[in-house]
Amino acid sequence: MPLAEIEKNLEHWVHEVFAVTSFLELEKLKAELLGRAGVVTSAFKLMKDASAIEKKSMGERLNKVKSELENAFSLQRKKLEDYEITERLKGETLDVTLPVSCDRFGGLHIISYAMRRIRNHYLARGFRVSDGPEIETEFFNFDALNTPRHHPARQSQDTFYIEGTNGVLLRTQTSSVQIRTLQKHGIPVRMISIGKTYRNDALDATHSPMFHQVECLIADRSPISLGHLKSELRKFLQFFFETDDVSMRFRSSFFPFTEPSVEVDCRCMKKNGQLIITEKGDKWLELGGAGMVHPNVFRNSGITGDAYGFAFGFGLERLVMLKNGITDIRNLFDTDQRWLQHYEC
């Protein structure tokens, strides 16, 4: 088709584009005009026989036609998309006056349920349930807990520091709540804290940059021993795993805020592919850390004179996974409704 005729038909073609009512028709018309064998594309091919001066003039005129057509197709496609969305929303509108289905009202997430159980258990036993800020200072998160400046945990490879601040961070442990409680209430004290903690870990089957911790602290002016710690740990594990069949052992370890420090293990066995906590088990399972409160922690909390105490802390996700046979921590943060309904409480 001659260039003059193409320019003459431009207005008609633009009108045709805006009259299209479906994506299929739009693509068909676009192929006829701008496709590989389209009218405008074919006109570009005729330029090869023209002179240099003619090529420049023809190129400018054809590019103008092509640009106006492409703009028209783009506007019409947007118009059709908006129309399609509007019609879909009309069909999917929820009538809030309809009666509500009472089949399901949802439930507590497995982690929320575990936190509520632990909280209620310790409240019933007369413990104080304390909370503290998730954005902490180095003093409460490290210094007061007897963690030296050169300790690896204080490096940015392990800890999330708040940019532009002087030593403000996302707490790496709920032990900071123990310091705040000791400063505010002194001793004697029996307390637990449950909350979110943050560490600079890559997300995989067993690690998460955010997880929950449950910690317990018992301190008094009267002597407290490792025997008291073991007794309290046994009570907690029997309660949490809902069994009296618990066998524990302590392994020597090191934590800056306890002395002596121990790792806590319990006996377990596999049955039908699931881990069972039982004193008849043939394996030992590591649960978490514990120990007698270091004297420096008492001093840093403003406690003077004779002071004795113990503390233990466990990762809540790990305990929940062990109790329910969950092998991947990422499932606890998933939004798959089937998984959530299966484990809801």
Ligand code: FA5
The other form holds:
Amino acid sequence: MPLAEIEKNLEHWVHEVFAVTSFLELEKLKAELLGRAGVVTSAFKLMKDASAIEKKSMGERLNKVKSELENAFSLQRKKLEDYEITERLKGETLDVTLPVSCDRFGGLHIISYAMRRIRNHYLARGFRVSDGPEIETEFFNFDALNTPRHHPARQSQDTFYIEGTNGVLLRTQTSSVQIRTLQKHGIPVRMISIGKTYRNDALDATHSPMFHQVECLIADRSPISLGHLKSELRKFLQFFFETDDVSMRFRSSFFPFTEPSVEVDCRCMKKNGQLIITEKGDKWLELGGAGMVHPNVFRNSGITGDAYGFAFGFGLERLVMLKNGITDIRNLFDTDQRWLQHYEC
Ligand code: FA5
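The form predicted together with this ligand is what I need now, so please give it after the form predicted on its own.
Now the complete complex, all chains and molecules, led by this one.
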């Protein structure tokens, strides 16, 4: 097609491009005009017979046509793409006004339920419910808790340290909240704290790298003894397991932040394949650690003068497992709907 005619048709072709409604049509039209055998490309080929001066002016005019057409094609392509996205989104709209066909509304996970129960029980008894960050500093997780630099718990096999920080870690115990509470509120204090803790432990039937702890601290200016600790622990176990049929014992132990320190065991027996808490039990089951607050803990929290107290810390998953006859901690973190629905509260 002669150059003059091409120029005359340009406006019409641009209209045609903008009228196209599908990618297929667009590609077809592009091939007809700008493709290898297309009108504009063929006109370029005719230039070989022209004189040098004509070649220059023809080249300029043809390139102008070509670039206007290319511009039109790319605008139309973008328009078609936008349209396609809008249409797809329209198709994906969720009609929230539709009535829900649901015969159940879910419930609380057994761990969340236990946390709420404990929290409400202690709130009702006038305790302060304290919280602390899960990303802690060495000071609150170890130093202030009187844990010496060489203590094995500090080694990375137990503790997740955060790379690139100077001793920032995922807390390994809720005992860090003892320090935060003492620093903030001083004594007397009665506090409970429930939250997530992290340890570099391999996942098995009784261990998880993330688990929850329940921490209790009672401190005062007047003397508090191991007897008070035992009485408070008994109250906790009777409340948690909803029975008076509880028998426990203290085993001598070591925690840097309590002196003396004890492990708390509870009497239990196997019945129908499940462990149950009972005074008549023939087995002892370890529930957690406890002890009288070490004077250095008070000192490191800025408390001077006479100070007495006790603290205990239990693993929440172990308590929940024992209460509900669950034998594998991994079930608590599974997403098996049948299991979750069976145990939901
Ligand atoms: C402590 O963490 C002390 N802070 C407890 C304490 C508090 C002592 C106050 C004295 C005064 P321990 O490391 O033993 O102690 O952990 C307490 C409980 O957490 C254990 O008895 C167990 O029930 C639970 N626990 C520990 N590691 C795991 C784990 N990997 N998975 C699940 N539960 C765990």
